[in-house]
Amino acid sequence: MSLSSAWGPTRVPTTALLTDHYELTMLRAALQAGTANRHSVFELFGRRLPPGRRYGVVCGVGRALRALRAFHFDEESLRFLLDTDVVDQPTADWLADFRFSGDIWGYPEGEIYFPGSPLLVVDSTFAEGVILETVLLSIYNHDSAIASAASRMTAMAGDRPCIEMGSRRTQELAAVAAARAAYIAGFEATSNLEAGRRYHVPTRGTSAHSFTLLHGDETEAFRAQIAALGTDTTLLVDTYDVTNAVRTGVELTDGKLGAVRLDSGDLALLATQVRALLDSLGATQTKIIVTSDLDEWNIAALSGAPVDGYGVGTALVTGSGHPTCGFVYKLVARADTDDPGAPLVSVAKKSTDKVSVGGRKFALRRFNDRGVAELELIGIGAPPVGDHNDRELLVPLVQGGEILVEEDLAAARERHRRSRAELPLEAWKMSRGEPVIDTAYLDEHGSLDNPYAPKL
């Protein structure tokens, strides 16, 4: 076994209790009523994008499949459920033998999504499908929110790299998932070492202000850092006086300093001044990295400044104001009996502002002759017919309980790059707007109004 293959956790605890109480009380009632084994289809989707967003990014697929693999009820979990009367003994007996045996289709990781996109289709019994609801929503809502924000940031950054550094601004395990999601959406690296170990996301980091303050003066601190990390290191130059710090760093490295980091003040103005100073000192190859509460709007505003990279923290790990995607998980079709061959009946919610579209979904992205996306086309009950350049969006993830997809992050990262590049130019605008392409439904009669379309 290579060292790198041994980095991941060797033992994953059960994920079965990462769920809501009512999932198991529904199971308990359905088992008692004799309806638990009815063939059912569940769908995970979002009714709308966060206000002003023009597209979203699918993320969390790999983590969800990993959670599914570890979704089993061990003796300790079952004892807790019985002792607290969440389940009765017949339900506990059913859970003890549980292993998901159904089929799951989904949008692959890194793909773009729009309102109504059926990101996951779970085909199983009611019992097997319903108890997965919470853990699937938890992963998809978080990871897709982070990836969607990260995509906007990397779009604004262009060729300049972004580094994720938000671990101290969110819950410790959420930070690991956020680093993974950001990397898929184009970030180059993370400060989080667990994300490096678990997911092989490249890690970066040098020093904070405390390291400078530890030493008698800036020269002593910089000399110590350079001695340990080499001249290619990045020096944090705004602890005291930026100009003096830059001069000191260049002098200590004979003009070969790798980079300086600016973490406060008017970043555009400072970057311009520092670039001029570095060039005047002959350090023309020294890069300028900026941090300090950056978001996609700040990054866009810095596009004309002589900046070589961005470090992003708080805004990224909080979804840049939208920490969840609002995804829901709904039953869209079910049989009337336990007969495996019983026909499926479409079911849907009619609640005000919370409607759903019944029926098993199939999805296709329609492109024009120039290869630009122009429509999210969703078939109900049957796949919509595409032409030579349209793309089917749902891929098999699980078949007969067997997980089919084992994908590294590089593939998801490349998929996202390609998928985002297919969008109309309006997708890159930072002004508030509606989804950049529409969603349309096709049923056996030809068409159906989109209930998720923005109301005028």
Second form
Number of protein chains: 2
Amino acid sequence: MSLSSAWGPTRVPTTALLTDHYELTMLRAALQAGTANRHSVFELFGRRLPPGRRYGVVCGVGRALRALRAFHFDEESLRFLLDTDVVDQPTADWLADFRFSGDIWGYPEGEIYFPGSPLLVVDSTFAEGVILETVLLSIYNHDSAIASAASRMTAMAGDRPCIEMGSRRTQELAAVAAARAAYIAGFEATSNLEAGRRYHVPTRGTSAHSFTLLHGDETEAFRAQIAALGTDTTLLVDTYDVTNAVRTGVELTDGKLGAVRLDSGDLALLATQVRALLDSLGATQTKIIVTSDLDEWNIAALSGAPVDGYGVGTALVTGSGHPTCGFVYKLVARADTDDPGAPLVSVAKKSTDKVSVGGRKFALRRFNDRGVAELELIGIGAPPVGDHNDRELLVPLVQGGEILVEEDLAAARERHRRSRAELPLEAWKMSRGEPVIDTAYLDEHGSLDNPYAPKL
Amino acid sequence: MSLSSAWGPTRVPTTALLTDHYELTMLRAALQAGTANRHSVFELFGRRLPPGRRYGVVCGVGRALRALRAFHFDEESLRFLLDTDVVDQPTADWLADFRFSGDIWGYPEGEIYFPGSPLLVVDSTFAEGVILETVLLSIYNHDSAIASAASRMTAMAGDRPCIEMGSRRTQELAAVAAARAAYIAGFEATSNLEAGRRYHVPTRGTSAHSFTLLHGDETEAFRAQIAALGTDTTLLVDTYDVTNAVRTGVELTDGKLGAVRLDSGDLALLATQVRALLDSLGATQTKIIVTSDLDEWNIAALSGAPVDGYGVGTALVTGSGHPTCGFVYKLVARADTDDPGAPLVSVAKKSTDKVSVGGRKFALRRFNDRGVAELELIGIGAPPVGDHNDRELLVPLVQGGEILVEEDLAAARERHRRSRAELPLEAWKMSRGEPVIDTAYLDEHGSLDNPYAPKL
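Structure of the form predicted in complex with a further copy of the same chain, please, following the form predicted on its own?
Time for the whole complex; same chain goes first.
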């Protein structure tokens, strides 16, 4: 998939105004003060997981890199910024020439993350780094929230496929990003056609009650659907009476009906009854797809029921109670002068709460000798050398402004599957708990207190 | 604001694939069965408010009408749909010619709604109405969720301004829609620049900790900000020590500092201390803006503190616990044949839960003689005639495919302000409760049971 086709008919010519006002006024002040070109390192990270969650899933990397590529200030944007006095003329001139020319490292897409994991490290001038804050956070906070919820759902579904059907319950373009994130986290397909076109996520559909109600009776409706879509279609059987509808669907297809969909009622009970009915009618190959306010707990609760697939909507696109990750983007180091060779000094907010750890980070995941993850090791300076079984988590994404990574979703999806499989088994628990592995901090002098550890 | 500039540099050439797969396969089956052209009425409504909420706010009307205008299947979309066998050639041919040619009525933007309120009534053929389901629901479910939360926040803030700052915590284009929705519900401004450019929402900014940390010390940072942005700027004073920072800001501006921003700590206590300090330094006109995980309850709790404005982020863009409204889009009536003059027959799903009320609705808000809203009156057939003080809630939005309504945000914002002011005082309560007025149903024969009333 080329980048140009990735934007497709909903191409966004510039992403540069998906930005908070204050980034450009800080830029304006720093340009005037002569501090804008100080070598700076920004870090994108989360202080904690949502309460009770065991792990998080990094998502949005590919979308963020595309947004970076489209991040330039065109004439209309600059005119708006000048007319509203957000920027002055020297700042507008600087923005007109802006193309990001720095380096970015990050956790690859689909990877697992924990509290404090440095998901992105942006190494550039202050000016170049500060104006990316909002667009990077928007993409990471949304996409990772969806992928983190989706991963719990696919974990609970096991071998049974999950289909993303939540477009109608979230903003229309967030829906496209949500379908992408769900696919990375193991969903098999989406109902969202734009996600199919833009990202090649497989699309699936069943039928709505309106289609049945349009016709004189269920037989007429099912006959019309089967005539157009074949016997392998999925019939929605709960408009009037489920038993009658299942019988009708089986009769019209000579027992070769692809699937039935149950969208209301007690799904475990209904699925058991419908399975028995289908089998008694000889439709032993007909599958049962359930939908209706499913989340990871309901999916787990249905594991004993004869269900062949889950359609998940609202809970998926709203992050199952946690629609945002709470990632922040902080300056962690900067030079004292604008000499490009000046040494970096660690910086961090000091007062009261919301502290962060200054300094440019490395990040490793440490595994035991059975290959099970046991520690997220984050530090400042060079990573420790030794015979530990560690994986470096930060990979180069952008170098000198050039985007290095362009992968299709299958790669991120496979990375997620493997990375989740490395976690301790407690990661699969749906009950509330702590992150399944600890985060530890190191500096040149040894271990540091974990500033994000819960206060006991 | 013209429609063309409304799409601006993030123009979406087509919204037609912001659609669920099944809508096009239902269309395909209905075209083949000869039922696609039956005169049909679809209704968009919510069965209930989020638990505990007293009222909801209709939002997304203007965006939905623009999405309708951009809803056409271009060559690339059709190629995708044919290549993936979502549609066959006759369906693709039908889609290639598609322009919505029906009528749409709806609650105007900014109006209050209650359980069962028919927010949109789409009168067209089945084919034309069915394919709009997802894009209409996506826009209404998102924008109304944000506006409903925002309205509670501005109600609690009273005369103090609320500024929307949540872009970083939601998907990057959902952020633009959220800023628009917040403005309609009474927010004064947004940090989101694209919302400024696209919708003319006023934009505001303060400063980030990174700007302070970039500089050698706070004095240097504040001096740079004041030099570029003037003394009327807002200084962020909690990077190191709030007291020192406030003193520095006042000294550098000779007491003429515009505002200080507090972004952490105990905001009520801090605001009181900072107000006393500012006053003791003679900076009696300097305002105090607070931010940091504010929601409607925190805003209410700060009503006694000397605060001059609230910056609201995460809670706003995530709908303060309810990121989606749960609106559905249901076929409520259709003809038995494709004769355009054939009479409409009410239809509704019958089995188990998720019932709806068939039939094409009218909707009135009834007021007592003091002008206070007392009933949402919904019915089938002609509205009752009498000397009641009623307002018709459904206004024509689209007629014969032509979009009739194009209003700027100020009109919707003013409508919201007035409509909220008509509600009983209980609407202002932050405690959980029932909708502040009841919904009642009428048909030609008199009153109906309310199918959405909570089961006692």
